[in-house]
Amino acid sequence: MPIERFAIIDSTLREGEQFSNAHFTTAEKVTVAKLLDEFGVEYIELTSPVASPQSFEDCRTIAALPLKAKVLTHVRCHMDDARVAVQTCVDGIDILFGTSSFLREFSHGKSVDEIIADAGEVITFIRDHGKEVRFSSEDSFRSTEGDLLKVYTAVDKMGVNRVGIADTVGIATPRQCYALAVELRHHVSCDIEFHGHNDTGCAIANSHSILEGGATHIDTSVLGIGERNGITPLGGFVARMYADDPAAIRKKYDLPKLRELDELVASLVKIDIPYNEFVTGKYAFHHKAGMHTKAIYLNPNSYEILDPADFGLARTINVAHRLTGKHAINHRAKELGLDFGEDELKLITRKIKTLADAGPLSMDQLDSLLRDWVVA
């Protein structure tokens, strides 16, 4: 799709809240907004004004911060939520109701004509009071097709400005994401949110394919966090969508401050960043094998499809193990000044092999072992 017609509601403030170890003070939500905003995300979702008065309190505090970015906050599809939400001056409120029959018997006992009817109360009052509206049917994918396709047909033309789809359970494929969102391409005109779950590891794949069969608007978190194993990570969804096309997401984010973003969140929520998280983990540039090494020397295209530059990282290359390779050993040898011929770099990485196989040098031993090959 176009990549100016997707945007980035990062819910980090709402579903990250969700999150066992997480519990934000007002401070730590402003710091975290105002980071989201310079990245670049185009709305910041808050938790629900009536899950506690500090919440409340907290959504008029960022909701009157100067921000670039739209303020959402998320309530039940119910008038009494409703009327509470548009008291905090956010932008834009995202209402959700249950349409799986899992919801629909265990949670609210509603039929699918009563959903609508409730639904059409609430979207009249929020857009009268001039907020954008979002309907999210919770458990999507766990919803009939039938059932999902009346709901959002009605809601659309009751004029609100997306419909949600909600993994919610984490449990659809990419192949499932598009065939839906192409499907409800042809039933309403107004935007498509989504809202996937983690918990069989699709979320980024997912957010990926639904936006290529027609959706627009991707729900993140900072690392991923939230409820269970989270949603979509923000770091993740913006890597597969340089992936794409790096220079027009160079464009739209800043993107170094994606590490800020991760450090700061990390931290708040009392993790480390995962050693294989996309983009900031520790090892996320790190190469060696000697296969590997050769090729990136020459061109690290050959074997990284995102430029840690662009998000002012730096790749590591490791070549004090028995895995290295003669490239990598005369690439290290020529930093430090020192010139081998083709032969006896042959026997030095030889003996370097041989020297790792009882385990992995550091990058002193290493120098040293090349200094003093050249006294030698």
Contents of the next structure:
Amino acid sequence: MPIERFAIIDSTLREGEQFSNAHFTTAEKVTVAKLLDEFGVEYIELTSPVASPQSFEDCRTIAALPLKAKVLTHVRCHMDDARVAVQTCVDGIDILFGTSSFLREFSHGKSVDEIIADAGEVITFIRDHGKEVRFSSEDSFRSTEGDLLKVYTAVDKMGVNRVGIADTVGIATPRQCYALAVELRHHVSCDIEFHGHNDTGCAIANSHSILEGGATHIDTSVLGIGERNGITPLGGFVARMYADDPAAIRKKYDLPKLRELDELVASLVKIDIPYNEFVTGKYAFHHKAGMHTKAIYLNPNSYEILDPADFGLARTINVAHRLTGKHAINHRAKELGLDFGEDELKLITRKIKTLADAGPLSMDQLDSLLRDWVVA
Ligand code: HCA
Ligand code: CU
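And the form predicted together with ligand HCA, for comparison with the form predicted on its own?
Below is the whole assembly, all chains and molecules, this chain first.
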């Protein structure tokens, strides 16, 4: 599958509910789901209907909304859960079973053959109800490759729409992700989903690498919220894909909605958008050093791979500081309707740098200095 044909499974309303500060009301979930749909994610994943009575109702409510995105819920690979999940009218059900030696020893205690047998019953049941089904192996990267491939091959034959690779503990590297997808492609014909935690900051790189290896679906959440420090952030992942092919991503997603999504979810979970958040962080499009700003004025592409305008945002060029340069100052002067010759500009720049050495200058101070220079 060509890399541009990937799909996003946004899990803000499932993995994101596992974020420490998250507690979404039904109305909030509906608002988030609608905005994700307007943005254009292909799937929206919801908390298990078995989690609580309200979670069950919320699945039904969101599944009944007129969304373009397919609605999924997420349950353990267990008939008790599957029976409840099919009653919620979602489009598909993501099921999960741990194959790592840790989980086999310390969690469910089942052998690989027992896992396959249990999965068979659940998958057949879900398919018989006309729903999409995905089988994912929790903690995939600490499972032996032999066990993983055996389970994935078996569930592929049972007719799952997707197998899921889950980096539950955030241990995987981009190279491992790529290699696993390439290997898996030789064994299964269904789609391949990736769910990656971000404990060591590799979630976006892992998502991109695994797509290059042959995966098709990537789990994200708004601002990356989830267990611990979360998973692949929607904005960062979209930025990564945009860097590969801006036109394709502009067509696929309503990019200016990203800011609304980040702001909405940040306020719901009572956090600030991190200053260095991809795309929507306060300083994501700030340019400062003289060498950078000179080039940015001539061609923004020289120091920007993301065009802020595509995301409904604007760049800021910082002029009033000691790293400034005469091009930046000239530009600001022109914005104020002032015209200086080359020699004067050099003098003004030196003066500004000297003043700024004493401490930060405000834009107002800089503007006054430029205006007063004319008068003087
Ligand atoms: C968890 C489960 C999960 C599931 C991922 C998946 C994980 O909360 O521990 O279904 O693919 O990270 O393994 O989120
Ligand atoms: Cu997870």
